[in-house]
Amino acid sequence: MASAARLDLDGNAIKPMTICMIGAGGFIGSHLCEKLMAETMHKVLAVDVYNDKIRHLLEPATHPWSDRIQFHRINIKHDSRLEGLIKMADLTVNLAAICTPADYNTRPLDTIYSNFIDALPVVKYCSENNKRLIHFSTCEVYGKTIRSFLPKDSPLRQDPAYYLLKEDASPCIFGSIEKQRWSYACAKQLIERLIYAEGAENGLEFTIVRPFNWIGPRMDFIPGIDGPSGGVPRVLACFSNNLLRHEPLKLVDGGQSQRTFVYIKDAIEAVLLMIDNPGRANGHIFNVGNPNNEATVRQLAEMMTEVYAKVSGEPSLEVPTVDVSSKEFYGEGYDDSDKRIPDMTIINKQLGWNPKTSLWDLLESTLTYQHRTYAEAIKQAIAKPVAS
């Protein structure tokens, strides 16, 4: 149990605060709630439609932190109680979003409304009531790198100046309008600009977080088990689902896109630093990722296949991967960025944060959880006869 004598980065005592956390029941929210309950004296007003991933924090009522977390079942699209909760809090953390790539093409309107329109009242209430805001954006706001527009044989493609993503310098380059894959990134960029403008014109105290592929237990969903049967989760959960079902991993357009991955527990350390150090975090946009954990999607599939064989004790498939086109997998209008490497200068300077966990270790932790949680349910689902 945390004591009250915690110090910030400047040696000052951290006073307990009340945090309105919107999207507390999701992947990131559940880990952040755990961290706050275990290591701080902060109080959380947990706002979400579902609480499955934080139920272990809410029940039983005899937990030592039970008086510091309250769950409010609210859909922020149309609930007048939201402003009251923001007024009660010292800080609002907004995690709510549609953030699954398969939805960007098939549900572009919902994606835009969720990530821009639904976020507008949150920003407005924080600004009007002089409440601090930590808003979660995405690394997708950067879009494509300058590198991707250079000739394939250009030596400049290897120059970090053309692909390293910097919060205060890199352009945001999206595809054409008919490429609806960019609906998410565009909505997220616009809400970032609005928050920044509220800070400049009306004095809103804000921090914007740009996550770069946060990975760990409880991320995303497994189709047909704890999510829709026809749903398509993000890449790591997609691959986990294939591994659990002993199916080949599908590589979209050959799996050549490059990504970096950071362990959720490392990333939550960064968020706690932002919460506890407003003087260092306010007014900043922070990349939160691990540039040392870079892999192509194909390399990720190969490593996950190897790690899963280790944690499950099951042999790998003879043909572990298959190539599919982006049109076949995501539908019309899909487009992608080639490479996403975060520059870490600002977060290191302001908060002294650096990630620690290697790609192998974070995959081992995640796949151990996935196997322990879902393997038996999937076996039963596969064995269950289909109704005629």
Ligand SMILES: O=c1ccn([C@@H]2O[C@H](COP(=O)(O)OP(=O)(O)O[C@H]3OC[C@@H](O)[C@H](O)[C@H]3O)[C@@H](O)[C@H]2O)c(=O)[nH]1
Contents of the next structure:
Amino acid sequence: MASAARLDLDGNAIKPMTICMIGAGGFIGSHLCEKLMAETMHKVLAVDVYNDKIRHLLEPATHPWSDRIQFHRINIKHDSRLEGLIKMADLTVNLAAICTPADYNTRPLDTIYSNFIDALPVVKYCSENNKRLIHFSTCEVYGKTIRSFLPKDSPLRQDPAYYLLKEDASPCIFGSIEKQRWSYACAKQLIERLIYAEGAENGLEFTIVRPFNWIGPRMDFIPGIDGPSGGVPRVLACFSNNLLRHEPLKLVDGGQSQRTFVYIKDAIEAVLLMIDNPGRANGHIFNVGNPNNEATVRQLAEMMTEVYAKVSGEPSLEVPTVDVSSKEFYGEGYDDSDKRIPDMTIINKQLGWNPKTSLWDLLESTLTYQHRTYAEAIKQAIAKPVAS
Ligand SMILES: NC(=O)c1ccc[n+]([C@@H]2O[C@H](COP(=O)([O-])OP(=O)(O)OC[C@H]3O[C@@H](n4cnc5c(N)ncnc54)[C@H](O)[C@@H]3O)[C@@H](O)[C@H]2O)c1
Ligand SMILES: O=c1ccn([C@@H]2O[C@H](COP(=O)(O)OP(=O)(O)O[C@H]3OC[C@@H](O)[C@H](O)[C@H]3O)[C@@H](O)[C@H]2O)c(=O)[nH]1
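Having seen the form predicted on its own, could you now give me the structure of the form predicted in complex with the named molecule?
Following is the full complex, with the preceding chain placed first.
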């Protein structure tokens, strides 16, 4: 239960504030809303076109927080109510975006509009009304590592100087324009630069978050169950879907790319620290990830297969993975980040935050949720005769 006497990192009492959260109905937004309702006295003006993932917080009206969360069904592309909500709030958190790689090369215009053009009014309203902004960018702004351009046998490949991703030092390295995969990263980079410039020239109080593969319950959708049957979500949902349907997990280009995965609940702790400690968070760009949870996509597939067998009690397939080319899986114009390890210096220094949950543990709780939520629906969908 929320207590009025919460203290910030400098020992001062935290005053309850009103937060305009755009994209509150998504994966990260739903967890942030949960945290804010359960542990703080902050109010949330939740803006999104969907609210399925936060419905449990909005109904029934008997929740102790029912007067602290309001849902506004607004498409920020074209709705004049947005400025009023930002003016009403002390802080705006912008999460709204198209952020699934399958869209970057197949819907590049929508991707660029969503991640850059649609975010512009949000930045402008915050700047003009002297409101604080926490904007969600991405670890994809780093693109590829310097290491990936070194010869395969170079000993420098083992040197973190060539792969560790640092907010204030690493370059942003994208592929050529026809590799439309980078439309998302490039749009996010430009909005970061714009926000930074608003801070420098007009005094906007901002924080930029670069999430490194946050994963957990409610991420994306399971195709054919709570999303389009031909849809391609992010890797956690793709692999969950394969496991639930007893199909081999598809490894794009051999599954050699490396990622670090952080549990959503750990990452949300970091966001709450930013919200509650403006003096330490304003003007900063933060990597938020778990450098200890690195795996190749192949290793992730193998671990998810093992964990799923444990939590479902169902044996795994004899051949649990299958290779697929990126062209076949994502289409023309796909490209990939080779390796993503966040440097943690800035977030450690400013907010004292460190992730806690191991990859195995976070997969165990997430796949338990996936099994409980979807296994029955998948069984029924598979059993249903196909309409002729
Ligand atoms: N999950 C991650 O690991 C991760 C990694 C890097 C960056 N991010 C960034 O974090 C943010 C949130 O990501 P997420 O994983 O929760 O994604 P998500 O797709 O689950 O959530 C985004 C939400 O924004 C809403 N939205 C999009 N366009 C909108 C519009 N025009 N008007 C109103 N609402 C709109 C969507 O309906 C959705 O609910 C995004 O900006 C994303 O780029 C996430
Ligand atoms: O079924 C699948 C799905 C994905 N993959 C691979 O798994 C890796 C991770 O894929 P994800 O779908 O999670 O997406 P990425 O990590 O590439 O990008 C994500 O990272 C940061 C955020 O900004 C976005 O949420 C998204 O762009 C990629 O190498 C992808 O090619 C598979 O091998 N098989």
